[in-house]
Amino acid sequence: MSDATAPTLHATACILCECNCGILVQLGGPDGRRFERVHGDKAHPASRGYTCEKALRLDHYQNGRDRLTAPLRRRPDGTFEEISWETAIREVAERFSRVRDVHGGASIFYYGGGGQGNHLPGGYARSTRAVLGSAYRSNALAQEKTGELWVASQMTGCFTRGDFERCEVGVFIGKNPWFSHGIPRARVTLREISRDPERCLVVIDPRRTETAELADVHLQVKPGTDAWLLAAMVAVLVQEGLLAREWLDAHATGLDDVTSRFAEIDVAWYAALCGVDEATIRATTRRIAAAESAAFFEDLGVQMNRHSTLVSYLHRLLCFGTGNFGKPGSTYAPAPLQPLANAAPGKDRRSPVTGSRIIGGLVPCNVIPDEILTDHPGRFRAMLVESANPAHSLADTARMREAFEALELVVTIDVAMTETARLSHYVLPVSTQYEKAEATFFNFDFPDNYFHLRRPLLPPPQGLFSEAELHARLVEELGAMPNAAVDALRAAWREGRSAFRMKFMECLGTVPQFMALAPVALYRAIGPELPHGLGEGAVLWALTQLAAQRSGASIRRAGVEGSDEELGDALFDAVIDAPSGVVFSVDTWDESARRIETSDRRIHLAVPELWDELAALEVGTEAATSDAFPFVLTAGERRSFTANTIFREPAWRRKDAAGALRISPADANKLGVEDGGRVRVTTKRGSVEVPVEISDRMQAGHVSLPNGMGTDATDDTGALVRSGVALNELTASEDRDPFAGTPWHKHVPARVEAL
């Protein structure tokens, strides 16, 4: 094909996992809006042409049949009617104002501000929330990462990741990157480690996952016993003299307090409890301790499981205890453009009703119903949901539904009629991620880190616009837009960057609440001035200024030039001008030590708040299962054809469309069920009927159902059809980590009966 007839390929990114791999999209179809082909983008700084099979099916998101095209208002009978944008903005602003004026802004709860690759709305929502006085928020990170974030705040004061490209030993804990990714070019990197005889791949997982099959060592724990395994490994370090004592003396505190708690642990007893051979535990620990470098990654398999916060701590003791920090192939502290959640030590903030610990600014998801279904004067009375589906994705669907129905006002901002939208008083549709500028904030690469501001591929359907525009209109309707400041900033932008910076700083000092209003003010002032349809990227101007102050040397090493005053603008321009993303920081390895934010800039090994839970391990495993519920159900397993529920149409799944229950051959034989047969799965919350897939990847007593299922989609007749199991009809909100409040979705006691 000649260059003249070659199809146009548009650079953007996949939005189905945190990697946000760069992709090239060929548009076509009768209306020119179909994703006809999707390729990996070789110009993308991190993925470099890599992508998995899921990105190839993004047309199911962009052109889903349940796309909303007009604002909706719920009638008294529960049905919805279309209303104009003028009416929607006016009524939503009025009703939120009424809740604020009667009960206080803290009673307005915000859920969202994230989603895979859909992050800029969180910045603009900050302005709306500030005007309303909304003080409490949460999102999917509180289902997964808050225990890890809290441990990081205590030990290093900063978030850390592992360098798997260069490590000698790679350790994955409760993670199957073959399907869940989480590191750049995951399958390429896994193969490189597994094929190199000088390197070692270690997987800790109760299932024989696709990653475990590549591993040199698979520590196949009994479900939910990761804490005993990791405690035994730390005990081996202590008892066999394998600690990197010289390094620890130079970089850490609290070693003696830690070693005293592991010196007497009975490794053989802990090995028996977790189901892994003692000799294998010792040999694996020695291999990690002897390596030049080791990288670690924990994920949802342990973060949505029992003892999750303790596991995050034990994993870090194993990492830091072997000196694996701040050198190639080990753990590092990245330089993100914007931290997703603050990991620095802070005050002990609590939720208003249950007094639950708020970590990284996020209320634990599992306590949200308890913060609503009460007569407590501080209860949540209204909710703004954005690019999220908590009625489906959070534990205990029945109780979540009850909580939504008890609220005085629910407003959902989304592209489709989700399960949460159906419970809302107003549904406000917006552009898809490919009809506006959007950015990727899960950027943790090292030593070269990148940022990708994605250009819109398509205009939105007539009448729709982005969340940035929506929040600007809400702030204007609420009478809070600083219009004089917006006009002055626009004029200063046209005059030059120096004038603009001066005017922005002047506004910070003179305009009330300007820091919180800055996102919408920037959007109104400079959004129309930005090239390539990147108006929603206006909020990044402020972030690049802060990044330049925080990481100036790293930014300059990436080739971004400018004086201290000009560097933030130079970085902003570099981001704006890079359709496939840009490397914005290049670190040296000693930068990690400088990013430690503890009081003495050393790693704090002792975390006394976790001592009691650590000591309780000596009693043995708790009885999660029972005669009534003898199986452990993993409610949410990543498979080849599961992804975010933004894929609402079941047609995208080429395999396992019904979402089969995976069960071991021994258990299938005991139950008398064959492959493809049907069973009933019952938990203390509910019961479902599902087909069976007999799999030798599963241990006896352990079953799993896939994630991303159970959404309602419209069929050809207009009727709603559910595909697979909505997992949170089986989970219970009280089953959560006692410290961080993260759910135990990977460890649900269940009963399985053949039909």
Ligand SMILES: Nc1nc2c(c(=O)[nH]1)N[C@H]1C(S)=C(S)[C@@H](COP(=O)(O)OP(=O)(O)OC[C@H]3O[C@@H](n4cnc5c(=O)[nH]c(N)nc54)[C@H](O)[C@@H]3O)O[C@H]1N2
Contents of the next structure:
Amino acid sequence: MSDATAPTLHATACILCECNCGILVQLGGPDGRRFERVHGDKAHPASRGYTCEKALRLDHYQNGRDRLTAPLRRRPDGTFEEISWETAIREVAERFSRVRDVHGGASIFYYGGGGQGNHLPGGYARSTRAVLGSAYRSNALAQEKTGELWVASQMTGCFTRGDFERCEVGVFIGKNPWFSHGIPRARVTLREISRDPERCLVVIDPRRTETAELADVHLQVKPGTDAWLLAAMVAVLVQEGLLAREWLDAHATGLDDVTSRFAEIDVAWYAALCGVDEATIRATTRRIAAAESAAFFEDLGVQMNRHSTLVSYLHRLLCFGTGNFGKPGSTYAPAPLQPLANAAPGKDRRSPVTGSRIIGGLVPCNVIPDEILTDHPGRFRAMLVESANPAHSLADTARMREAFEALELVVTIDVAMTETARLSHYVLPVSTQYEKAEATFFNFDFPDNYFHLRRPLLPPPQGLFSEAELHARLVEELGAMPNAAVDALRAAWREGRSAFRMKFMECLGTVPQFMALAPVALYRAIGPELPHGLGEGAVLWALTQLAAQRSGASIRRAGVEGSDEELGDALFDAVIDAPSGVVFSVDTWDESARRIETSDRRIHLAVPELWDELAALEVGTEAATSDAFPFVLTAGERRSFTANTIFREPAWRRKDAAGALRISPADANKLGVEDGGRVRVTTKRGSVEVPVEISDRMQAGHVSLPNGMGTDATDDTGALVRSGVALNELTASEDRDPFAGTPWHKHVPARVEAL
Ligand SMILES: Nc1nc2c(c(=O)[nH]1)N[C@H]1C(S)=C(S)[C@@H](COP(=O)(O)OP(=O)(O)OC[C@H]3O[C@@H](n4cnc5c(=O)[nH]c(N)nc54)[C@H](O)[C@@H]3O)O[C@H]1N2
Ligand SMILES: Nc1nc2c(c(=O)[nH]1)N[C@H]1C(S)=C(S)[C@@H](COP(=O)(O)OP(=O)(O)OC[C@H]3O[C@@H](n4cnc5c(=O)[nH]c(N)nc54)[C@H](O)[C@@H]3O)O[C@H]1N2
Ligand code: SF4
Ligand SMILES: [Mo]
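Write the structure block of the form predicted in complex with this ligand for the protein whose form predicted alone appears above.
Then the entire complex follows, led off by the chain already shown.
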């Protein structure tokens, strides 16, 4: 093919999981808007050409069904009518203001702010929220990561990640990276560890997962018993003298307190409780302790399970107890361009109605209905939802629906007509992630960390625009846009960066609430001035200034140059200029160790608030199952063709279109059901019908359903048709961790009956 006919490849990223692999898209089709081909982008600093099978299906997102094309207002009968943008912005601003004026802004709850690929909207929403006085927010992190975040805040004051590329031993706890990824180039990295006889892959999972098949050691726990397994492993460290004592003396406090609590643990008894052979537990613990380095990753298998916060703690005792922090192949504290949720030990903030612990600034997802369905004066009265689908993704859909119906006002900002949009008073459509500049803050790599500001591939359809523009218009309608400052900033930008920085500082000192208004003010002032259609990247100007102050040395090591004053601007330009992403920071291991932000800069091994739960393990496992609900259902397993609800078009799935229930051969036999046969799954909250897949990966008594199914669409007659099981029809909001409020989705007692 000659150069003249070579198709244009547009650099962007996959938006289906936190890895955000770099991709090259070839556009085509009759209107030039189809994703004809998708390749891995070798120029992307983290993925280096890698993708999984899902990225190839991204046309189903860009050109998916249910795309919203105009603002919608709900009629009293539940149907929607299209309204003009003028009306939409005016009425939404008016109605939120009314809630604020009558009940106070704190009653306006914000949910979302970005999914797996789009975190810039959350930045702009800060401005709208500040004008409305909205004080509480949440997102999906508060149904998975907040327990771990709280433990991190207690022990290190910063979040830590595993260095799987260099580790000798890699440990995955309730995590199946073969399908869920979560580390760059997951399958390559897993294979490398697996093939190297000097290295060791350990997987803790009740299922024989694809990752477990590659593992040297598969600790096949009974579902929901990880706390006993990990407590036994820590006990082995303590009792066999395997702790990295010298290192701990230099870097940690609280060791004696911890050892006394594990000295008496009966390892054989705990082994029996979790169903893993005692000798294997001892051998695996010794292997970890003897290794030069070990990296750890816990995920939903334990984070959405019983004892999740305690498990996060035990996992860290195993990691730090063997000296695995701050050296190659162990764990590190990354420095993202912008932290997604803060792990610094902060003040104890609580939600207004239930008094639940707010971790990382987020209200626990499972208590949201309780914060609404009450006559408490501090209850939430209105909700702004942005790039999230909580009516589908949060526990207990029936209660969530009731909660939405009780709110005075629900406004949803999305690209598609979702389950949440259908429950909203107003639905505001926006451009897709390929029709605007976008980015995520899932950048946790080490020692080289990268950031990718993606350029738009396509203009949005007529009448649509980005969240940045939407928030700017809302703030303008609310009369809060600092227009004079915006004009002055734009003029200063044209003059030069030094003038701009000075003007920005001046605004911080003179314009009321400027810090909070800065995102939309920057967007209005410099958005149109930015090249490559990167207007929505304007907010990054402020974030790169802050990053330069925080991590100047690391940014310079990445080759970004400039005086202290100029470094932020140089970083901003580097981000703007890199279509496939840029390494913005190069850390050292010492640098990472300095990010420990406890009061004495040491790792705190003792977390007394968890002692009672730890001690309670001794009495044994408490069965969640019963005669009525004898199975443990894992409600939400990542599979080859699941991607939360980012794809709404069922046709994107090459396999498993119905989202089968996986069941062990023994259980299938007992129930008299064949592969592909249908069963009814019933929990205390609901009942669904689904086909089964008989799988020898499953233990007897354990069944699992995939996540991301059960989205609704209207058929030709206008009726709603659901494809697959909407998991949270089966889950209950009260089934949650007593500490962090995270759900027990991986451990739902259920009954299965053949149909
Ligand atoms: N293909 C695909 N990839 C995704 C996503 C997707 O939708 N599809 N979503 C992304 C998102 S948002 C997230 S948060 C991540 C989640 O990534 P993961 O946490 O890896 O995904 P899951 O499959 O939900 O759960 C992991 C494992 O937990 C196991 N498990 C169940 N019960 C227990 C238990 O009692 N103990 C232990 N130890 N393990 C248990 C399951 O068998 C499963 O293999 O994936 C991301 N990647
Ligand atoms: N039972 C059970 N429930 C679960 C899970 C489970 O395993 N089991 N997994 C949980 C996990 S880990 C997660 S992360 C959550 C995910 O659940 P949510 O955080 O609610 O998000 P998604 O399903 O990813 O949906 C993202 C939404 O963003 C919209 N969107 C896409 N692009 C754009 C855009 O550019 N702008 C805007 N404004 N919107 C856009 C999509 O149309 C979609 O509605 O689900 C959770 N729920
Ligand atoms: S691992 Fe797969 S789903 Fe995740 S970003 Fe990369 S290509 Fe997309
Ligand atoms: Mo997630």
